[in-house]
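Okay, so here's just one chain, in structure tokens, the form predicted on its own.
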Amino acid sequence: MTDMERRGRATEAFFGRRKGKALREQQAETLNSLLPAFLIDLSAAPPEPLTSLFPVPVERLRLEIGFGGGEHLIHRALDTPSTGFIGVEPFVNSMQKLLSRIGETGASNIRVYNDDATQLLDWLPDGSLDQIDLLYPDPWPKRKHWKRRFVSKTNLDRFHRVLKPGGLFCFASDIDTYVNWTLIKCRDHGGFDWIANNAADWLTPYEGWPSTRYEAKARREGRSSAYLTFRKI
């Protein structure tokens, strides 16, 4: 095991700041009123079945790590109401945006966690998820910070444990070094099969993909994106 994989959670810094500009009074009220109803309580044991986290019947469970502004998460939740979505985002302003959209749309098939995603992953039961999405994660572009990238052997072990047999790990990024990093990490892990037969398979956005503000920024700055899909084996 490398020094990077040996590090404890106290030194795992997968995300940067927790807060941006101060929330307006109404935004803060939205956050404070809605968060308790949607927040997953890790101090309690996972319910059995895990689908009972949601007040509506769901057939599949999907986790999105770092949902940013929530555009993708809310789009998927409204488009596929039979899937239960768990969104992780430690950034307070982003959580407020998502909860506001939930309040506007009435989406009831979403639950959230507002801290380190590894804590939630360790809480989840074995083989409980159908899909994990890691979309435009922080690339930590400086080489000295690469150890902070979320894709690591340790976290791929976590993914492999909580995914059902044949479950999917979807990764999107506009940073070439992170795309290559992820391909290598998944190849070396041995528990994931990259689903791609030709370049179109990873250059074409996922079916039903809504463009996000991060993707739009990448396009403006001349960067193309890669959409990688791995199946648990």
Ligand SMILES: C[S@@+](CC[C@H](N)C(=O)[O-])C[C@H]1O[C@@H](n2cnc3c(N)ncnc32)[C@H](O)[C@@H]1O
Given for the second form:
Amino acid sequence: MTDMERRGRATEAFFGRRKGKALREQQAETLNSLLPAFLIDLSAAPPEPLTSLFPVPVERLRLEIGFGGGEHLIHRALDTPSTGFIGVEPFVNSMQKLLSRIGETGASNIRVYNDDATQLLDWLPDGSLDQIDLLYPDPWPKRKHWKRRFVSKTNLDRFHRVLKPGGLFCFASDIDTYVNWTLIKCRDHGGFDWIANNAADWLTPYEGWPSTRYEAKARREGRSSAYLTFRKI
Ligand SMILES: C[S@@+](CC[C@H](N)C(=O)[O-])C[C@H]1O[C@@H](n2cnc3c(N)ncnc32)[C@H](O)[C@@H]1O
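Show the form predicted together with this ligand, please, the one above being the form predicted on its own.
To see the whole picture, the full complex is given below, headed by that same chain.
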């Protein structure tokens, strides 16, 4: 697929807002100065090996789709410097926030993409990622909008193609219909095993979990969360 074709269908899986409050001058400056250095250029072929996207040596590659405030991404990146993190987020204000945190912390194991994650997924080579995190994706709670949910047969095919054998897909949500939806879609897909060792597993946050802004909001509103882990067969 050419870059034009990839960008030509920009809204395949993104139905949200791209802009919020106007950025203050200094925020816009951060965005404009840092984004070019960290942005993955999909018009170029993926480098070989893909780990050379990063200026530091990394052993594992992990993708976070829709990083929102970026608190989880930054936390994991600082915690695991030997992993290269790719963060995707089309919402400009969130991208600005993450880049500003990258500037403050000096994290050098992060690269970003600022549009629909399906475009990045289609660019990635087969079997290139160790893990994909989809944390609190837009829930689309109304039945008539369920088809907008990021978890779909097509996107699970994408995950399956880009994950290494045994690679992980982690999904967290506070919306029970979305949790059920994801369990059923992954079961029907057939290319993933749900890893749950005991009944409490799916209610137990991931190891080292720092939480996210969206999760905090769900808690305040009285909703608990499920944390699912699937392994590529
Ligand atoms: C409900 S928010 C959750 C944000 C964050 N993960 C958290 O837990 O606080 C979902 C995020 O996914 C992003 N998003 C929605 N569709 C996307 C897509 N197709 N590709 C990449 N990001 C997407 C939205 O812009 C939004 O920031």
